[in-house]
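In the form predicted alone, a lone chain appears below as structure tokens.
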Amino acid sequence: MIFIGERINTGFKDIKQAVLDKDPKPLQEWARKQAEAGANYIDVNLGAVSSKPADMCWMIETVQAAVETPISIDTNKVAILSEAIKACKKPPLLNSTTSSKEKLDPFLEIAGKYGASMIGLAMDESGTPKESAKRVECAGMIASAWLEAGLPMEHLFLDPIVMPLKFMQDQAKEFLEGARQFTMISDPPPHIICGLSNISSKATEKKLINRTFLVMAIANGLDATIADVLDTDLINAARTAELMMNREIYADAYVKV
């Protein structure tokens, strides 16, 4: 299972203020916590706080001064991505593009140039599909373009797109069916990823919803997630699910302590 730590995001008040003040301490503290928890990537999201590439570069450089974990550059703005990737010490994860050609092509070019991995959202210019079939169509377009660009499938992550359970309850089932079909797009298949916290947005039982949905998604092919990697129960549930899917070898001490 590939875990991307979600916490260095200006959607959180402490990170937003740290970026505005250029205070490295909160970013580095969260970077260390997530790295120690076993994150495979640290997601860095500038959000709407700034449109300046220099601010994203500062965030990345600040995180890399504290940990060696690779970066997930969380932006759909090519101008920011083009500069931010130069600041990465290790090949990053590009998060993210859609299947729309005008958005996808620049990401493919950057991924190829720098040997980066990429998240492709299963949507197009019309927005997030409501049906799994349309999600599969968009994902197939991304995967085809990726292969045509000569890029390795093991570096592609496809996202069926999680919608809030509280407001769009029917979409959880569509996500799971989409994820299941994504596993048949190629051999070997791409990685399948989700932004897990979206499923529990505005809900009361956030941790329970996240944990349950993650286990169900793993049973349908998910092998990567952007999530709270400090939630030990969540991580252990994922590890247990992976054992049950025969992706890992059982050992009595498999859980995170």
Second form
Amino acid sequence: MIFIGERINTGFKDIKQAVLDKDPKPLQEWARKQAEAGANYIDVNLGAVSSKPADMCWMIETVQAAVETPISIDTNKVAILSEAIKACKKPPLLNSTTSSKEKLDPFLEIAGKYGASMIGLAMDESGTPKESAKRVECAGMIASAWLEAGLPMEHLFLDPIVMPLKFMQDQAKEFLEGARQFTMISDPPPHIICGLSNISSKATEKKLINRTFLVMAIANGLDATIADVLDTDLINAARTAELMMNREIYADAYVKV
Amino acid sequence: MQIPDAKEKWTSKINAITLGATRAEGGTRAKTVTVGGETTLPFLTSEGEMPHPPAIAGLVVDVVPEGWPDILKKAIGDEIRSPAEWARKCVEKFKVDLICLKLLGPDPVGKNLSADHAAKTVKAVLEAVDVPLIIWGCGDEKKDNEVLPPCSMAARGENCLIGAATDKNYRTLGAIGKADKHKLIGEAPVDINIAKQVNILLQDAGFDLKDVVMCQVTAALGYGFDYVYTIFERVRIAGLRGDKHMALPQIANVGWEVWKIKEALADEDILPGWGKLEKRGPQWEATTAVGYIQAGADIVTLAHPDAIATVKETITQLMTGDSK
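May I ask for the structure of the form predicted together with the partner chain now, the form predicted alone having been displayed?
Every chain and every other molecule in the complex is listed next, the one we just looked at coming first.
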């Protein structure tokens, strides 16, 4: 399972203030905590706080001064991405593009040039599909463009797109069906990822909803997630699900790992 | 039509581990032995690297094993009565890479010798040879907990491989390994889940997995060999796929297990049509070892000089791709 720590995002007040004040401490503290919890990537999201690439670069450099973990550059703006990637010490994860050609092409070029991995959202210019079939179509387009660009499938992450359970209750099933079909796109298949916390947006039982959905998604082929990696119950549920999918070898002490 | 590329792409690497310490490294060995470091399945060098050949550890026992057949004792020679002399012969004559000293004497169901006897034997063997040493307890966890600490201390700084840590005695072995700077064997009873468990427990006790060699209680050919073979294979595949608790070198204690079974003990008078024991015994040992090497064993222990020679030649052929 590939975990991407979601916490360095200006959607959180402490991170927003830290970016405005250029105070490295909160970013570095969250970077360390998430790395210690086993995050494979640290997501860095500038959000709407600034549109300056330099601010994103500052965030990335600040995180890298604290941890060795690779960065997930969370932006859909090519102008920011093309500067931010130069600040990365290790090949990052580009988070994210859609299947729409004008968005996808520059991402492919940057991924190829820097040996980066990339998240492709299963949507196009018309927005998030309501049905799984359209999600599969978008994912297929991204995967074939990725292969045509000569890039390795193990560097591609496809996202069937999670919608909030509270507001779009019919969508969880479409996500799961989409994920299941993404596993058949190629052999070996691409990674299948989601921004997990979206499922519990504005809900009361956030942790329970996140955990339940993650397990169901793993059962349908998901092998990566952007999530709260400090939620031990969540991580342990994911580990248990991975054992049930026979992806890991069981040991009694597996949650200690 | 283009032929698809069927090569496996492995994402991970098996830990490389070096045994023995030279004078510059705080020991007294003239040479060290490095095993592991693979990025592919055994000898499949078209898919990755196998930087170190599997190593052969000459099996030396502190007391003459009662059940061993005469053909084996004769092949080893009179030196079998002195572990130090036996070890020297293994290195100088049989050309093994390292020595595996099995401490059978302290076994409570056998001679029940003291920890002091064991520590003295370790010291004598270290003085007799200049290759790295494996120190393997009798297998009784309680007695091993008494015997192995003084042995570890007697070999302090020599970077030995000490075994076997199980899910019962991993704390004691982890502590002596750390204190005296040795590597450890983690052992499981033909069970991949327990093998992983032992590694997690050792790590949890603060012992670095980079210093651990995995072992399954080794089965001789015909006695569960296929079970152990598939465990070696599954461990290696999991390790190459990124499971850090499985990306460890593996050892097969072939010499110790093979010379207990009827095919290696009984001659033609008891097994008509099975061929002379003199030839069959070492062949059985060599075949078992070569099987494990192809499943992922990085170290094999061997007792009979003919088996040592055969396995040595086979390793050379497999490493060079020269089948003659």
